[in-house]
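Form predicted on its own, single chain, as structure tokens, below.
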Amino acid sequence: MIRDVDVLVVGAGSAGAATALAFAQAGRTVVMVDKRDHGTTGARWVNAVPRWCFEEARFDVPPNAVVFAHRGSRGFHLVAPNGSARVCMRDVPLLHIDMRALVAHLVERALAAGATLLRGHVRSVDVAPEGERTVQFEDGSTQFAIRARLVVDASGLGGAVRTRVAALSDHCPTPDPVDRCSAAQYQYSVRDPEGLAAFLAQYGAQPGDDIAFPAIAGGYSTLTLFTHPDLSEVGVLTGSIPALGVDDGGAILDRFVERAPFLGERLYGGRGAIPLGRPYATLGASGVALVGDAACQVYASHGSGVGMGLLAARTLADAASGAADLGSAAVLDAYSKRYRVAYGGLLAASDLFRRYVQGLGPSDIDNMVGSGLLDVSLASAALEQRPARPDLRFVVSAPARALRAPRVALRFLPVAARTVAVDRLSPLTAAPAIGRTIDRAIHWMMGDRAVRAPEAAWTMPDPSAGAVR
């Protein structure tokens, strides 16, 4: 038996549930299908999401999803690998979001608006450029089919629908291993608050602050701690690109936790792979739209896609507003163009910087931070997932900063200039007459990615000895 609906959303994580909610609130019939049970879909960890993403996507922030909320000033410390230089940012408008609570909130609101959630795995996809699209599912011994005007692939990096639709798989390939971040994030109770406070104090941080150690396993890698003001709980986040010959995020996290005597019981969290790269130029075809990780809509500089997925959900629903055929070429083209104009430049520039950082060694990061080439304004923009546009003060002082680290500056400053150019030019890729030419120019400016972690002595802070080894 085939069930007919307006919108079928495959994947009920944050991007999929937000898409289902937006369409259900618009009066469309919606079915979500996820391979996991109701109450267990989506990410299970804590993610730092810029507040502006919720506001611009017009989704509310459930109060119970905000972790470590407090009224005092909150710092974010970016510590150079040698431990002697750092960038300290205050009150960056980031929300530490318990993804379990956010996904549950979005799913429940979608269900309340009339959507349905089923469990199943995609078996086959039958699509046509115009008309109805049918997806076959199985759940154990049970098989069922759903026919929809619009199919939304929100299934993540693997693209359960995308890879089965020729018009998308030919233009939207699954990212190569060197373009995938292995991330892990878990929350822990704190066994020894004084020990944790002492560890933070070594780097100028205090209870309630976040502290990040980049370049611990390749240029594109991190160990970050999120702390509660009363030090009752701490989040540990790690990420790396294992294809470059380094440990994956989970192994890095486990190694740190084993050596951190102040950490107590593991409370919750998870691990997974995150796509890195520009969003696909084609975000929809043959009645299928891509959102979230399935569309490579990730802020690649630090591998965060939650906010970008929420924005994609709203952009798609707005593009389909009032349409008779929700999966028509006109709707999908409007969605692709709107997203590209609004966020394509930001995400392309972010990936350009990721490609650059991926090829750096610890001494390069030390010099970049120590010289001031990476300053508070640029680091804050990256954390907030905003365009990194150097202000007049930075431009005026750039020569002096460059003289402190000339070798690094020779590479960093041209990359910084290209990120600004890519950000400004990307919206023009949606222009009919010059779009393809602009896209080719951006592809050239992106350059070749660094596919190898330089041979160097990668460092990790030692939480047991209070020193960097």
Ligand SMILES: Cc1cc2nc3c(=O)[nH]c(=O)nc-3n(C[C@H](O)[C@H](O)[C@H](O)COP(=O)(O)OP(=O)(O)OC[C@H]3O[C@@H](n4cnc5c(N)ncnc54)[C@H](O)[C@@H]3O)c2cc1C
Given for the second form:
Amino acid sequence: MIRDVDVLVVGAGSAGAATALAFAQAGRTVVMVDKRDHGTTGARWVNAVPRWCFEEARFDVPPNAVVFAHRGSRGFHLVAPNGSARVCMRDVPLLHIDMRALVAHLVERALAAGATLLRGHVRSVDVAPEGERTVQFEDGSTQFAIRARLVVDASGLGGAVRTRVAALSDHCPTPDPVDRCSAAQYQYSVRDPEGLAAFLAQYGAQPGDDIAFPAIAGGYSTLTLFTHPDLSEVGVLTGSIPALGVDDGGAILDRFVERAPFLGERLYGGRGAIPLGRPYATLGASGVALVGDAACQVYASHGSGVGMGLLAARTLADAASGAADLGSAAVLDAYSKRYRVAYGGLLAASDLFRRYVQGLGPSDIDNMVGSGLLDVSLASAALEQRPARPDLRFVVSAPARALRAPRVALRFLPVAARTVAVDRLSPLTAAPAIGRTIDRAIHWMMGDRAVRAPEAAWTMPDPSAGAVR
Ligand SMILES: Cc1cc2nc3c(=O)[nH]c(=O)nc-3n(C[C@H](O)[C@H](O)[C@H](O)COP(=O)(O)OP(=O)(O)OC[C@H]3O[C@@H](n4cnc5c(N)ncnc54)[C@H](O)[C@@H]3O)c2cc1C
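The form predicted in complex with the ligand is what I need now, so please give it after the form predicted on its own.
Next comes the full complex, this chain leading.
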């Protein structure tokens, strides 16, 4: 039997559940289908998400999803590989979100608004440019089909629908390995709070602060600790691009954890791949819209996709508001254009910066941080997933900063100029007459995606010896 609905959402992670909620609240009939059981869909770890993404996307933050909420002043320390050059930011409006609670909240709210959640794996997709689209699912030995005006692919990096629709698979290829971050994030209890406090203190950090070590395995790799103010719990997050010849995020995390005597029991978390690169230029065709990781809507500098997926959910629902045919070319075109105008520049600039960073060795990062070329304003903008718009103070002092690290500056300042250009030009790619030309210019400015950092020894902080190797 075929079931008919307005909107079929494939994948009930944060982007899919938010999309289902937005459409159900608008009075549409919605079915979500996920290959995993209800209560286990989407990310299962702690993600850092800027507060503004929730506000702009108009989704509330369930209080039980906020890990490490506290009233004191929270620091975020970016520690260069030499251990002494640091950028310290205070009270960055970043929420540490237990994704299990956020996804459960979005799913429950969507169900309360009338949506349905089924378990099933995509088997085939049948789309016609006009009219209904049908997706066949299987769940064990059971098969079922859902026919919808609009099919939303929210199935993550694999794009279960995207890869089965010719109009999309041609333009939206699955990201190459060089455009994938391998990440791991786990929460731990703390066996030795004093040992953890001593580890933090080496870098000027206090209980309740976050501390990030970029380039620990070269280039784009990173290790970040999120600490609870009473040091009862700590989060460890790692990431890298293994296709560039470094260990994957899981191996980096295991290596740190093995040598961190202050860590206790592993509480929860997980590992997975994150698409990097710009979002696809076309976010929908043939009645199918892409949201979240399925659309590569990720802030690539640090592989953050939750906020950008929530914003996509809202942009799509707003673009479809009042439409008779939710999957029409007009709706999908409006969604693509609105998303590109609002966030395309930010995400392209962030990917350009990612490509630059992945070519840096540890000493380059020491020099960037030590010289002040990467300062609090630029680092805060990146953490908050905001456009990095250097203020007047930075511009005036840039020559002096550049003189402190001329070799790095020669590479960094043109990249900084290109990120500003890409950010400003991207909205124009939606303009009918000049869009394609601008897009080609941006493509040219983005630079090499496969650039590798020079071979370098690991600079992982040694949590047992209290020193940086
Ligand atoms: C370890 C790690 C740490 C991260 N840290 C951060 C962070 O700090 N901040 C941040 O913003 N982002 C972070 N990210 C990225 C973030 O988790 C993702 O961008 C986000 O979860 C993507 O949400 P989504 O809903 O698009 O996809 P997903 O969360 O991947 O959900 C996709 C859903 O689709 C279902 N599905 C897949 N295939 C099928 C199929 N064939 N049929 C039916 N259902 C299917 C899956 O079961 C899943 O439930 C991190 C990622 C990892 C791996």
